[in-house]
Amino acid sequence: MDFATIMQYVGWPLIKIVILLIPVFTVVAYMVWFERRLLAFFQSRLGPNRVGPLGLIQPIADGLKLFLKEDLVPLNSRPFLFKIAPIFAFFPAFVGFAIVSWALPWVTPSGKVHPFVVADVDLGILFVLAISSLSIFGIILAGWSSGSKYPLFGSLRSASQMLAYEVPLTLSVVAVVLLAGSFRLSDIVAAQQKMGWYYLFPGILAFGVYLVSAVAETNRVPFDLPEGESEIIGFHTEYSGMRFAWYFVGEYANVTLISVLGTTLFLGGYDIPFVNDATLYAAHPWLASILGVGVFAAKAALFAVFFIWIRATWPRYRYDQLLKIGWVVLLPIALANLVVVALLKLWLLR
C-alpha cells in the first residue's frame, strides 16, 4: 500500500476528525458558559463574570475542578460497568458530527475538491439515529451498576422517557427522509432548496414534533425528571469527578448535535437565505463555502438559544404528563404527518 492510498483512506480522515473535534469540543464547553450567561440575563442576574473577561475562562476552571476532584467508586457497585458507563453517554454524541455536511465542497484552483464533511455516507441520518440510541446504555448501566436503588429508579425513568420520545422523533425524521428521497444529509439539504414551498407544511409539523422530542431526548427542562434539581433519583447520583463530567459534557454535546441535525433537516443546512447558492458557488466557490459554514453556525445557534430559553421559562412536568405527551400527543401527530407526506410525495411523482 503506497503513501497516497494510506493518506486517502487513513490520513485525511484522521486530519478531518481532528479539525472537526477541536471546534466541536470548544463549542460544547462554551455552550455551558453561554447558557449560564443567558439564564442570568433572563433572571436578572450577573452569571459567571469573575474568571477572565466576561467569565470566558469559567469553562476551563470548571473542567480543571472536575479533573482534580476525587473519583469515588461505591463499595456496593459493579466497578467495571460503573467505570465504563460514561463512555456510552459521551462517545455516541461526538460520532454523529462526522457525517454532517457543513458547507458546499471547497474547490481549489487546481480543481481538487475538499468536502466539508468527514464521511458523507449514504445512510447518514440512519447512522446518527442508530449511534445516538446507544446513549441509553450509558444511563441504564450507570443506574444498575451503582449498587443503589435511587440511581436505578432514575435510570429506569430515563429509559422509559427516551423510548417515549425517540419514536415520534424518528417518525418526524422519516417524514423528512420521505420528502427528500434520501438518507444522505447533503441530499436532504438539496431537496429543501429544490422543493421550496412543497416542503413547508409537512416540514412544519415534523419540525414541531422534532423540537419537543429533542428536548425530552436530551433530558432538558421541562423534561429533565431523571436528573432534575428537585429529584433525588438521578441516574448519575453516585458519580463524581471526571466520570460525572463525561455525562455533563455528553448532555451538551447531544444538545449541540440535535441543533446541528435540526438545522440540516428543517432549516436548509448551509443554504444561504435569499441567495442563489448555485450561482454564487459557480462564481466564487470559496466564498459560498465560507458563507455556508457561517450560515449553518447561525442557524444551529438559534436552536441552542431555544433550548436555553425553554429552560428559563417552562415549568417541569410530572412524570405521567411527560409520558402522556410522548405517547398520546406527539406520536399520533407524527404518524398523521407521515401519511400526509406520503400522499404529497405520491402527488408530486404523478
Given for the second form:
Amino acid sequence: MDFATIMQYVGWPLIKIVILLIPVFTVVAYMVWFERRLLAFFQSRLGPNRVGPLGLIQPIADGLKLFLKEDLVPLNSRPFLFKIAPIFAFFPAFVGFAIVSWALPWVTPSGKVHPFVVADVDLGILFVLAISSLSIFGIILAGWSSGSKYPLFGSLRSASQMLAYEVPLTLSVVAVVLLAGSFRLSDIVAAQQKMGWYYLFPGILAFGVYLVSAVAETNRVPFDLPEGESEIIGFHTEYSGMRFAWYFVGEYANVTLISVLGTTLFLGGYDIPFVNDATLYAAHPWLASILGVGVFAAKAALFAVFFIWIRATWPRYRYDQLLKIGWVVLLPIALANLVVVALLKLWLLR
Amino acid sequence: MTILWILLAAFIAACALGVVLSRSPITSAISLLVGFVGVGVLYLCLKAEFVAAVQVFVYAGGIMVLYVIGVMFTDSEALRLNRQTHMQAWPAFFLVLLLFLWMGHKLYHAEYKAVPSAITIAVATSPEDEARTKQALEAKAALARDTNPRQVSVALFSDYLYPFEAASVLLTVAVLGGIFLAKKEV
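Having seen the form predicted alone, could you give me the form predicted in complex with the partner chain?
After this comes the whole thing, all chains and molecules, with the earlier chain placed first.
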C-alpha cells in the first residue's frame, strides 16, 4: 500500500472526523450553557453569568468539576457493564454526524470533488437509525448493572418509552425518504431544491410526528420521565462524576443530531432560501458552500431553540399518557401519513 | 482482506461460544448483541450495506432489547447455580459435525458460475462492434451508480413480491396469535 492509498482510506477520513468533532463537541458543551441562560430568561432570572464574560466559561468549569469528582462504583453492581454502559449512551449520537451533508461539495481547480461530509454513504439516514437504535442499551445496561432496584425500574420505564417513540420517528423519516426517493442526505436536499419547496409542506404531518418523537427520544420535557432531574429516580441514580455526565453529553449530542437531521429532512438542509443555489454555486462555489454551512447551522439552531422553548413552557406528562401518545396517537398518524405521502408521490409529485 | 475475514469470523465465533457457554443469561445476551453487530460488519465487507444496516437495526436494536428485558426478569442466582446438564452434548456434537462436514463438502464441490458482466459478454461476442461495447459499458456504469437499497427493493418488490407478502402475512398472524395467547380476558 502506498502513501496515497493510506491517505485516501485512513488519513483524510481521520482528518475529516477531527474537523467535524471539534465543532460538534463545542456545540454540545455550549448548548448546556445556552439552555440554562435561555431558561433563566424565560423565568425572569439571569442564569449562569459569573464564570467568564456572560458565563461563557461555565461549560469548561462544569466539565473540569465532573472530571475531578470521584467515580463511584456500587458494591452490588456488575462493574464491567456498569462502566461501559455510558459509552452506549453517547457514542451513537456522535457516530450519526458522520453522514450529515453540510454543504454543496467543494470542487478544486484541478477538478477533484470534495464533499462536505465524512462518509456520504448510500444508506444515509438508515445508518443513523440503525446506530441510534443501539443507544437504548446504554439505558438498559445502566439500570440493570447498577444492582439496585430503582435504577432497574427507571431503565425499564425509559426503555419502553424509547421503543414506543422509535417507531413513529422511523415512520416519519420513511415518509421523507419516500418523497425524495433516496436515503442519502445530500440526495434528499437535492430533491427538495429540485422540487422548489421544502418537505415541510408536503410532509407537514410527518414533521409534526418527527418533532414530538424527537423530543421523546431525547428524553426532554414534556417526556423527561427517564431523567426527571430533581424528583423522579431514573436509570442513572447510581452514577456519579464523569460517567453520569456522559449521559448528558449523549443527550445534548442527540438533540444536536436530531436538529441537524430534522433540518436536512424537512427544512432543506444547506439550501439557501429565496436564492437559486445552482446559479450561486456556479458563480461563486466557495461563497455558496460557506453560506450553505451558515444557513444550515441557523436552521438547526432554530430547532434547538424550539426544544428549549418547549422545556420552558410545558409540564411533564404522566407515564400512561406518554405511552398512549406514542402508540395510540402518533403511530396511526404516522402510518396514515405514509399512505397519503405514497399517493401524493404517485399522482402529484412524480 | 482474508486476514480481516478470519479475524472477524473468529470474533463472531467467540461471541457465539460466549452465548452458549456463559452461565449468566445477561452475559449470553450481551455476547449475542455483540455477535449480531459482528455479523453486520461481515455483511458490510460483502458490500451488502442495506442488509448490514437492517441487521443492526432489527436484530441488535429491536429484538435484542426485548431479549435483554426478558432476561433481566428471569435472571436469578438460583438459576445460575443450577447444575447444567450436558447429556445432549455428545449427540449434538456429532450431529453438528455431520452437518458441518456435509455443508463443507457441498460448498467445496459446488460449481461457482461467475455471473458474466455485460461488458465481458459484449466484448466476447462482438469485439469489433464498437457501438455494442459502448452500450454495454454504459449499462455497467449505470449498474455501478445504482444504490444498494434500490437494488434490494427492486428485487423485493418485483421478483420476490409473492414470498415477501406471504412472509408479512405470516408475521401478522404470529403477532395476533401471540397477543391472543398472552392477553387476559378483559
